[in-house]
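The form predicted alone is given below as one chain in structure tokens.
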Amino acid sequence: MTSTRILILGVLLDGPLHGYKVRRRLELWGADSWASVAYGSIYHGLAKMADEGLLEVVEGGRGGKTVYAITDDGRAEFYHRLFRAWMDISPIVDPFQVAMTFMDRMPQAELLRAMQARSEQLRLTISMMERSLGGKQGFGAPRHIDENLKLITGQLRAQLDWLDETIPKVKAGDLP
């Protein structure tokens, strides 16, 4: 929920909104691939931060919809938090790192197999990415959400590095 309640405490920094609405913008800036951020819990979310003060309803009910603002409790908690998030250096929980661990179990053609299919998938995502970079600006979001795209096709392309450089020593016996 760290990442959910930065996220929304931030995109409420520019001014009261409903949950649909919050929701939204995240979904623009594409936080479901990159903080795992589950669009049902931001709804949870706002409820809870406001019963804890963060947030305040401005206001509630019509159509059903409850508009949501910062309160001042809730800038110095996005502040801490964000700043708590530039300097914590957290593992990044990758599945295909728990791949890698075990691929020496599995037979060298499968083993090729499963490395050649995931370098084709790794091309293509990188590809779509780097084609959809600026798009989101059109429907805006800022420029800066970019980086977040940026940054994930680097370690897309340092997997794909990898793979480059591994499938010829699988190939040769030298691994794994």
The other form holds:
2 protein chains.
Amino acid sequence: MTSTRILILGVLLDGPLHGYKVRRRLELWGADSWASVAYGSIYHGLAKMADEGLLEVVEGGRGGKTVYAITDDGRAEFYHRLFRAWMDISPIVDPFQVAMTFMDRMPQAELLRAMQARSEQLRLTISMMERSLGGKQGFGAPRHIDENLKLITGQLRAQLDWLDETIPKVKAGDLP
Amino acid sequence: MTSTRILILGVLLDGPLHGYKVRRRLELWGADSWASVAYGSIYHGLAKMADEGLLEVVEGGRGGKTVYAITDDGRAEFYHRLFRAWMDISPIVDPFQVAMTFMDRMPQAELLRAMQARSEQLRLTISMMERSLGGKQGFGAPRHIDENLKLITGQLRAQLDWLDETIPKVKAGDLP
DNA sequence: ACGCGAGTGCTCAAATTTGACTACAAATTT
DNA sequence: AAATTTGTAGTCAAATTTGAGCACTCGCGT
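I have the form predicted alone already, so could you send the form predicted in complex with a further copy of the same chain?
Whole complex next, starting from this chain.
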């Protein structure tokens, strides 16, 4: 997503790092489960932002690791984006929503099977996430990262509730 | 998102259309609020999929409108993607989640203001969405599209609950 | 002292997304 | 009837994302 930039800037706030370390840090924070930043995007983002003066190359270059540091412009950009992200209520884009849109294209029996399977799967995922709460406290990940997990499970639970509410309607033929 | 393809295929399921009509249909379904398909992506997607044999050009070309129809391969692709989307529990990617990650970078007072403002804003958005339930029944949009709205409001409500639960913790200094 | 798997660190081409901008037609204003 | 707005239809360059693959290092078992 476009969260790439803010994530990179945020990671560099604490000190210069090279691409791989940035990725590691994000993984430590569990960012792979609530953002989705591909390897390449990090390197692209670093290079691009260096170009724009938000970062500067501190060390290396030619072949070896390239270490980037955040500049004052970068800090300003970070806070600007952070503020925007807090204010904007952007639609949550979820492939599942898209699937729902086409619920009327599936035979009822198959639809029901899919819904039930998803409901099961959600229960598992949620309890797995809840069990992992506090698990990352060990090394480097700040405590408030858990809040992220909590918010996600809350949202998944909302999806689960919707499913459990809607399955009977489909059974009864009220939907789709 | 990568939902572009499934959305386009899904729209064409009912008959051949040209790019602009596809966009219109998606807007009618309110897709702009739960997916995010930019104009250009539609035209790109159409051309690409035609290239791959999932669609075929039915009419026009050179300058005027180009009408696309779904092929059998396209239908197969659609159902395949639909199935995957029902099964996968992919992380919901939300810029707000990203902002949360950096809650420890904001001065407490500002953080609180932001949280409260967002909470307010969410309440408004939710009640607005709830009022618009059933509003699109009028023309062409299938009834089950409302379910989409319901799921979204559920998820927003989960976010609201999280905020209302977390604000006191921040006030008390337990977080971040 | 050699091979091999795991970890580190990055590159690159291809795919996709973005949204400002063009162009013309129909409807509305003035 | 000219002028302006709104709607229809699409193009294009630039930005970004994706993920397979490359190159190197290090520890470890044989």
